[in-house]
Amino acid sequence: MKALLVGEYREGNLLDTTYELFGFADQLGAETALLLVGSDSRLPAWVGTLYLADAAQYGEYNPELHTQLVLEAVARESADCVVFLHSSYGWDLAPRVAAGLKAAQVSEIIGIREEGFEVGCCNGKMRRTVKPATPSCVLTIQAGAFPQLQPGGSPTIIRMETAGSSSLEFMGYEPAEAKELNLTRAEVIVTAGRGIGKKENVPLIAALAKALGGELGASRPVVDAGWVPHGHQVGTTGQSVSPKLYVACGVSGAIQHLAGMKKSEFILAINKDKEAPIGEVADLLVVADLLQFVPALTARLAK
Amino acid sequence: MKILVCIKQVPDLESRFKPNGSKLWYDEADLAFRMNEYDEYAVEQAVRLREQLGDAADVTVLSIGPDRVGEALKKAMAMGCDRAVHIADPDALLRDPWQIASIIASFAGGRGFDLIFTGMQSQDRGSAQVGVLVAELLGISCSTTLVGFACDGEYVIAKRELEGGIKGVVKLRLPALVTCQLGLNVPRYPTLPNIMKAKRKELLVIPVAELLATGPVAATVSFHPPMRKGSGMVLEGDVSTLVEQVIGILKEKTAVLR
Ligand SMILES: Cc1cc2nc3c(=O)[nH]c(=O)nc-3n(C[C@H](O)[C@H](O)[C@H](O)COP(=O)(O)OP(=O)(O)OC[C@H]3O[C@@H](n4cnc5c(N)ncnc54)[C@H](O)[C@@H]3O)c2cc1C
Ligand SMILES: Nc1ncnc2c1ncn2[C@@H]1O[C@H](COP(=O)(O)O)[C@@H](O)[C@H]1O
């Protein structure tokens, strides 16, 4: 099996998730070689084929051009599959490979298993087992679902180039919105999820902050609707945090959700549901009507 | 300017999912359908840009589905397309993204559309593809995961987002499709004046035969819960008790109560 794993790179710089790509490919048994549109100042630390196209030419994002190169090197490789992140630069350019290959795409593996790759599925509430039926395939990974393998070495470069224009155009990155608030440095956070129901109920989670002596946390569509300030969010959008105590309060445990705190010392979930994914990272989930069950905690820890 | 939306229903995800008779999927018996969420961004920006546009643009919403999605064409409606195309399909939950994107294909391609819009996902499958193969199937212009969008009828200015809240800025030349992120908008709820007004708007139903011309190229093997590997400890009962069991653990497991 042969794997042509596709990196990352962003402002100028080389993506450490890339080496997740070998992580993964370690784990299929595959034989590899990298893609990237990149710089030769930041060559990923690999001994193996690495194609080669220039970012100053061909951008950072184009995926048009980026698919035409990405085809371009499966052919010259035969390979058997084509790896990205499951990432904002992955999902957009794996299904137009998968396009132009006419090959199944497998989407956000989670695992590796004998009759195929495992996926999760309903916001991570169950799993899927998908079998490609096309000769060749395309797979995307989820971040942080396999180790980084960093083999060291030095890559032999194939360069690449590609004619043609595109129909978009990159005009730049924005920065993220500035944090007013560092939730990095706090030992409690203390989370509201949409589970909250209203605006009107972010004091019931401030105050059990406040009673803990910690600071407020919010999950991202508690943030959409303009309940919370966007420095308050925690995940892959917002901050990642590794307090002494979490506590989770009708947050289900999306994925993006666990990237940004699952190394908290202690996690404390408080939920209806007892099936919520935030269950499989949560030290205590406590099934409750968090309406009721959070005031009662702070009046207790006020006593 | 043809505006296109595809949307989804999908279950309400706060339900529990059994697997069906084949195990390959969920049971739809005792779940709630609703709009993806990702869809309803869509549906908003797209009625947006109709309002900026006036009667110089139309909306058309989709849903492949069985009869149920009946209902959430008939909410796209509410929130201000202009009509719905219901392309009847008991199976569709059962194809993979490759079917459901040449079928949305087929029937977009030669209706001239400038611009379509679908979700970033679907939350149950959520494999992220629909979008951007419609895209690669038709030849046009796609960008994904916009939290940002403005159309002048010639280009769309979009903002994507990325890992850890950085944007990219992209300009793309129409026809275009794009896939929106949470967050893009603020999506409206219909009004009674409104979903009273859908009513009469047009609903054409497509059988699913007529459009679909290729197998799947992905199988689902099994469907199942995940293995517990947490070792949390799970507490119910009654609150007050609860309080005093949390309490108790967490003096006992962190250093911040003392
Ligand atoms: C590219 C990308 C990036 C993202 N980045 C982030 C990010 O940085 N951060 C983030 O948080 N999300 C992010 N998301 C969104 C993420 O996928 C989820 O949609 C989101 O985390 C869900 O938030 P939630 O858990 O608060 O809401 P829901 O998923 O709606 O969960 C609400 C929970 O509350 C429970 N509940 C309801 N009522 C009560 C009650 N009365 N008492 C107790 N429990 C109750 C429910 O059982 C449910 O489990 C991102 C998504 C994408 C695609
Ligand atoms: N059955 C369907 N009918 C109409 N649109 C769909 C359907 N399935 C997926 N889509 C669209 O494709 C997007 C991405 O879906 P997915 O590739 O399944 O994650 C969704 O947000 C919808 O906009």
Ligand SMILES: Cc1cc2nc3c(=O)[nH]c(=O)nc-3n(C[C@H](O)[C@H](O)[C@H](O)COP(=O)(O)OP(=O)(O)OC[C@H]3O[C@@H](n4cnc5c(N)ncnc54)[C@H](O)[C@@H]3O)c2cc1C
Second form
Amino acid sequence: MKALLVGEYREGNLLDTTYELFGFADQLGAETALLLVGSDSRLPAWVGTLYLADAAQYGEYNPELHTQLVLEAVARESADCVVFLHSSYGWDLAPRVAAGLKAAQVSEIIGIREEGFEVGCCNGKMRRTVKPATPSCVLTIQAGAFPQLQPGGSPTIIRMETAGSSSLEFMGYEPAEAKELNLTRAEVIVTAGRGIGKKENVPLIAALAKALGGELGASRPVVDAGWVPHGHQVGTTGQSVSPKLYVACGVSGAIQHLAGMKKSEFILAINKDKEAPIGEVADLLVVADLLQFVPALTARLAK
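Having seen the form predicted together with the ligand, could you give me the form predicted alone?
If you are looking for partners or other molecules, they are not here, because only the chain is given.
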């Protein structure tokens, strides 16, 4: 199998998440080539064929021109699949490329199985395995689902150009509004998950966070339910954090949440379900009723 990986640049820099594409391809057992719209000043540490288009000419993102560049690279490589990151770049470009190739698209892949690709469903509560029914396919991979693989070395560069035109012009990036709470700087985060049961139990988790000198975090279901403001959300649709201590209270461990916190130095999970996915990344898993354990732990810390 031959895979064309599509990496990303932002403001002149190669995004480190591009190396997750190599991790995915390694698990897939695919031969790889890489397409980038960027510059010679920031090249990936990798030995292989790099199709490089000039971002100064084509913009760091232009859906019409970038689609043409990807399709031309696919034709040159006779690639069986095209792989994007499941990012704002990838999820916008992937369906355009799939339509151009008349190929199936599988989005937000979190694992590879013998029978196909594993993806989340039911808002991350379940997983299913799907297999493309077309000869070629377009894939996007969930951030953090596959390890970053940086092989090292220097690529063989093939300059890419396209005769296509576009009515769009890339103008730049608009920074997001500053968050009232910046969890990325917190050394300790105590997160409330769906397992806390109800909004009235949030103060129990907040009290533990205070006792540890940390900040209160929340999983997406807790935020969606209106129990905790969005500024506290951890995960791919919230904030990605890497504190010294991360305490997950009643967090099941959906891949979107794990991607946002698994780089924490030490992860303590408190969950009554010993099979919860959060246990796979936790350094310590406490199997207990958190409504009993958390107040006891908070009281002990107060002494």
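Only a predicted model underlies this, so the values are computations on that prediction, with no experimental measurement involved. If you superpose the two forms and keep the largest set of C-alpha atoms that fall within 1.5 Å, you have the rigid core. Positions refer to the first chain, counted from 1.
In this overlay on the rigid core, P135 has a C-alpha that sits less than 2 Å away from its partner position between the two forms. Relative to the superposed core, L15 undergoes a Cα shift smaller than 2 Å between the two forms.
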